[in-house]
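Next up: just one chain, as structure tokens, the form predicted alone.
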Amino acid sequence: MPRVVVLGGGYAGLACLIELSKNDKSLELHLLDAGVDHCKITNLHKTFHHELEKFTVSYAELAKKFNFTFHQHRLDFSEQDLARWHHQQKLPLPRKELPFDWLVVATGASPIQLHAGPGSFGQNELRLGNGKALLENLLETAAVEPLQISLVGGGATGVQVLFELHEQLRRKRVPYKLRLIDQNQRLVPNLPEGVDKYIAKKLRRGGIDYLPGTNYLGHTDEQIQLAELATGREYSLPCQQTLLFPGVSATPSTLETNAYGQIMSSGRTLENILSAGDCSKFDSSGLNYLTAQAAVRKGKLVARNIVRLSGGKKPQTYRYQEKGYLVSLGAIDAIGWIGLRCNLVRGFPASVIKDGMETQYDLFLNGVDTYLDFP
């Protein structure tokens, strides 16, 4: 029985587990991730008013659900320890060896490091459950001194997190002040103009400052240290709390892959070790944004592709373009595209199709596929 072994639980590698539970019937299928449950991480900026478990399912129902092997571990690699598993076609596990006919590797993407002092917080602790303590303790502050509250990052996460915690505070009556930093002169640079336009608008009416082409050098002493890119000057403002969301880098790196998704390594095809996902950059026309849309394609697109040449064809090429993106700003407010980037969505309407995405992931989760397009 072939056996097939998933590094990453994420959006990637589930979708790739499940695509492979549906079409093949005769593969052993095994997963390792680090951690006991897989995190709908589009919606963490939810967290600060609903628990994390909202957003969570364990591996253990999943692997019950699609007849996979879980495995709790954590496996660091390089480029090199694939290019010896490839030839050995075994991992290394703390009690044995797992051998393998196919790895896919969808480690994803990680927060990128900045400097984080006492006063700050990112989505590795939104990720932790800690959303709704931070909100609390905001709170508390808020009773006996007016919030000051900074935002570093001006793409699609940090936006979302602004705004839904902009939502929480306005809600409870609390005096409070917003900023936004971004390193960037406008706010998320992959989405259309008039995306951009809109937000800015929206910040304006929020009372919320936005700082752009400004970078982040740290946060201590209720002080945030920021310096103007363009002119090099350093400068302090007041800040209790400071929110790190500058976007994820591939982890542990990007890996290359062919249009079929096997991994090139030394200008090498490792045939039988294939990526998926934020850490996978396929050399192919199609999309290679860090999104969860990109990730579910990619895995899907692997797992056929392993079924394929399990059967001696021929693997099918990621052609796979974006369909839409849109940005919550709030609980009934968002802005993005659908269908061409120049079809603009905003307000009420465009947080109802967002909904609407996120609908269609959890449907999949419970083995009703609506991804009805090929990658």
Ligand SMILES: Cc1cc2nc3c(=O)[nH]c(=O)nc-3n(C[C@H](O)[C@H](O)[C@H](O)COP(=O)(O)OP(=O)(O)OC[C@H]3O[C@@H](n4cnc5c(N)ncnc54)[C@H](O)[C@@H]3O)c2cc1C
The other form holds:
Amino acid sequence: MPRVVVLGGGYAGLACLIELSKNDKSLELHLLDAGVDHCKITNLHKTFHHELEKFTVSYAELAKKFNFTFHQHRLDFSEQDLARWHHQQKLPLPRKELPFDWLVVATGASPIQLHAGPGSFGQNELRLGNGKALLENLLETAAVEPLQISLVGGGATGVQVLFELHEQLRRKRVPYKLRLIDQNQRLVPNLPEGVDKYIAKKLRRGGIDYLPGTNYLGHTDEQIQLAELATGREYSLPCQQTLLFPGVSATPSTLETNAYGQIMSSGRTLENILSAGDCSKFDSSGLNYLTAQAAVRKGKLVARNIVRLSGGKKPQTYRYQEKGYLVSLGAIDAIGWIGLRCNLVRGFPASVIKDGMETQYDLFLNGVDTYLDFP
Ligand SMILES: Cc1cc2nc3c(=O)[nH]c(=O)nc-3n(C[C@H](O)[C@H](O)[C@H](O)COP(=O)(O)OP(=O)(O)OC[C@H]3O[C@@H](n4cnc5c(N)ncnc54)[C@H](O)[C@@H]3O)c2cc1C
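The structure above corresponds to the form predicted alone; please give the structure of the form predicted together with this ligand next.
Time for the whole complex; same chain goes first.
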């Protein structure tokens, strides 16, 4: 029985396993992940007020549902390791080696590390389920002195986290001051113009300070250190809490693939090792952004290509084009585009569509695939 091993059980890895379990019953499927549960990380900003468990599903449960064997293990690797594994057709696990016919590398991306002083907080802390505790600490501090909070990062993730926190603090009616710090001159630069203006207006209305063109240098002694990019002027501002959301980079590095998802290493194709998700860059016209939307489509494509290649058929090219992107701005507001980049949606309707996208993924994890726009 041909064996497929998937390394990394995020959006891409699971999409690949689910697609394989539906389309080819003759394959033996394995998943290796460092953790014990899959996290729907597109919801992490909601964990200031929801338990993390609301957004996780255990791999044991998914393994039963989609008929794969789960191994909890962190397997670090370099590009040289991939070439060696390809040659040997097996992975080095602690107890014994795991032979494979096909390997899919879907190890995602990790937060960019900035100088994290005491009191700083980022995506990894949210993933550990520390969002609620952070909010409680902030509320305790606010009972003694007015809060000063800085968030670094004006991309989609930073903005979503900022407005969620703003909403939670406003509901508790505590005195607080929020500021958004960003190196760029424009918020969410990957999204169409108009999105940044809507967000900037909402920042002004919410009394949130916005410092574009500003570099974060560090956080010490209830002070945040900053530098103006244009002039190089360095200065400090009072701040009890800094949140760091400066973006992510591929783990362990970007893996270049051909148009079918097979990894290219030193000019050579590793025919039996494919990649999908945030860690992969496909050589095709398909969407290569680091988003869940692209991760699911790449995961499904490499699954189909494994089935096609095993059956001696030509693999399919990755051609998926983005269908829209929405940034949530609290519980009942969002902004983004749908269908065409010039078609902006905002406010409550946008927020309902965004919730619908999360529901679509929940359905997918329950075996109901409504991602029809394929490949
Ligand atoms: C707060 C937040 C909000 C977001 N919102 C959106 C959104 O609204 N829309 C959108 O499209 N995208 C959004 N994104 C981006 C989206 O979550 C990612 O693009 C998506 O998770 C990528 O999927 P992936 O499978 O490549 O990686 P991941 O989902 O990160 O999964 C990677 C998996 O690999 C495992 N792993 C990594 N290294 C190893 C190793 N060495 N050994 C074993 N296992 C390993 C990890 O444990 C993890 O389970 C958001 C991200 C964040 C953080």
